[in-house]
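Quick heads-up: it's one chain on its own, the form predicted alone, in structure tokens.
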Amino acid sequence: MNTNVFSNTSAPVIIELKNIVKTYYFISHEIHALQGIDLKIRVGDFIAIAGSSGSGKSTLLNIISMLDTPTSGEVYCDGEDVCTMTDKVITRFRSKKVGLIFQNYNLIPVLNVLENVAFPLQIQSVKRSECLRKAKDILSQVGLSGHLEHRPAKLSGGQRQRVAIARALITEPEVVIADEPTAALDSKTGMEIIDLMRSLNESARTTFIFSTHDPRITSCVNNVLELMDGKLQYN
């Protein structure tokens, strides 16, 4: 069993995985994507999960973000057993606790920047005026006050990534999970995005978890977890 040690070991544990196994079954064979993962993620962590293609990074990220369930093992978020929750409860729980930043941004093309960022609050039945106020505030924080009316197709890759970050943060999640956040960005823009997320981590103690191949990210996080053949290696 693996045990990881972070620099902020005095901080509360927000997500804990215990002996996580994920197996995919096919007609003629099985794929053991994760094999006995033990992991504690603490408030304020700024960490990267690295590994080659097929190592299990996406599977692990999906379980941490509660988008998928393990074949066996236990998942806890704020001490609550996620594996015993119904899908409806998990969805509601995740919407309050976790912000997701996707590699391809997943912005809604027919909505402008302001509407894209406000959308997560709208589906939580927050008043439209409050949704827009909060969206404007957070877009200002990520440097996009001048692009509120633009649709995604009119933005650069770096601008779209900033919109995705703002959208992930508008619900004030405790944990932000980012899948290859700099993969489609040039070097300068990639570093600006990393610096922005580090600033948010330090100012609000938002926990960030990255899945990445990018050495720019692995060189600036507090800890790198290396996945190899479905098992964690700690650096």
Ligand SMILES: Nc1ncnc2c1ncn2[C@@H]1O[C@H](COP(=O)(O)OP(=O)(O)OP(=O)(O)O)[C@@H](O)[C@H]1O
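Numbering follows the first chain given and starts at 1. If you're wondering where the values come from, they're calculated on a predicted model, not measured in any experiment. The term rigid core refers to the most C-alpha atoms you can superpose between the two forms while keeping them within 1.5 Å. What changes on going to the form predicted together with this ligand:
After superposition on the rigid core, the Cα atom of R216 is displaced by 2 Å or more between these two forms.
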Contents of the next structure:
Amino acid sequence: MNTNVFSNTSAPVIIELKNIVKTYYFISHEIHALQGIDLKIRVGDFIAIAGSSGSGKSTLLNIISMLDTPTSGEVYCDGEDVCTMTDKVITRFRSKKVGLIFQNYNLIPVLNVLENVAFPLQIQSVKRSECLRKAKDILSQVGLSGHLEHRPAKLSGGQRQRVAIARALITEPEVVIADEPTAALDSKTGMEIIDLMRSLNESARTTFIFSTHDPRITSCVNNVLELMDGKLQYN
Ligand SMILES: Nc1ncnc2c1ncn2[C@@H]1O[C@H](COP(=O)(O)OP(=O)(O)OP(=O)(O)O)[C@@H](O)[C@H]1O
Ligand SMILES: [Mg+2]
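Now show me the form predicted together with this ligand, since the one above was the form predicted alone.
Okay, now the whole complex, with that chain kicking things off.
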């Protein structure tokens, strides 16, 4: 089966899922959140996962980002079997390779924009001056040079989302995984965020995989994987 119909099939595979099943056990019944997902994510991919509420988008992204484990099936990152890695190795792997963007931004309210973006590098013990230099650079790429000193509460939803994107990018991850990055935004701002992610994808070849259930967003991207009842739909 073609497990990623939109990919540049000559690019190396970064993450591969084989027959992923995720079942939640809730009181006395089972919820079949993912039912046999096969997917290859390649360097430079720009993939939107679409599907209605409850179709399994967050569950799938949590498994791709190694935040959660499947009930059965295999996950490979750079060809290595994630199921055989210890939690410590997975955490190190993730902090090196993956940038995460959450729906509610998860910014630190007491830090200003510059400090929020510098934070992931600071906890990697990078010199403070270098962290701030890189944070300024990335904030200028996302159009926020004029807001470095502002706290998140002073920003609009679109600006907060840009800060979250900058923070995910500062460690130069190979893959950025974003769960509904546009959900809290109006459609114009949402499309601006998608355009921004795409320009970073084109300029730095960063791989992006994000979920959305907004048809206005899926109609303006090239690569859409449709999830329905925990299964990928192939047209
Ligand atoms: N921790 C959990 N325990 C039990 N069931 C869960 C859990 N997380 C998700 N589910 C169920 O798994 C299914 C898939 O949920 P998931 O959150 O992945 O969907 P989604 O596509 O992200 O939905 P939304 O668009 O609303 O965010 C749903 O039926 C949901 O109720
Ligand atoms: Mg979700």
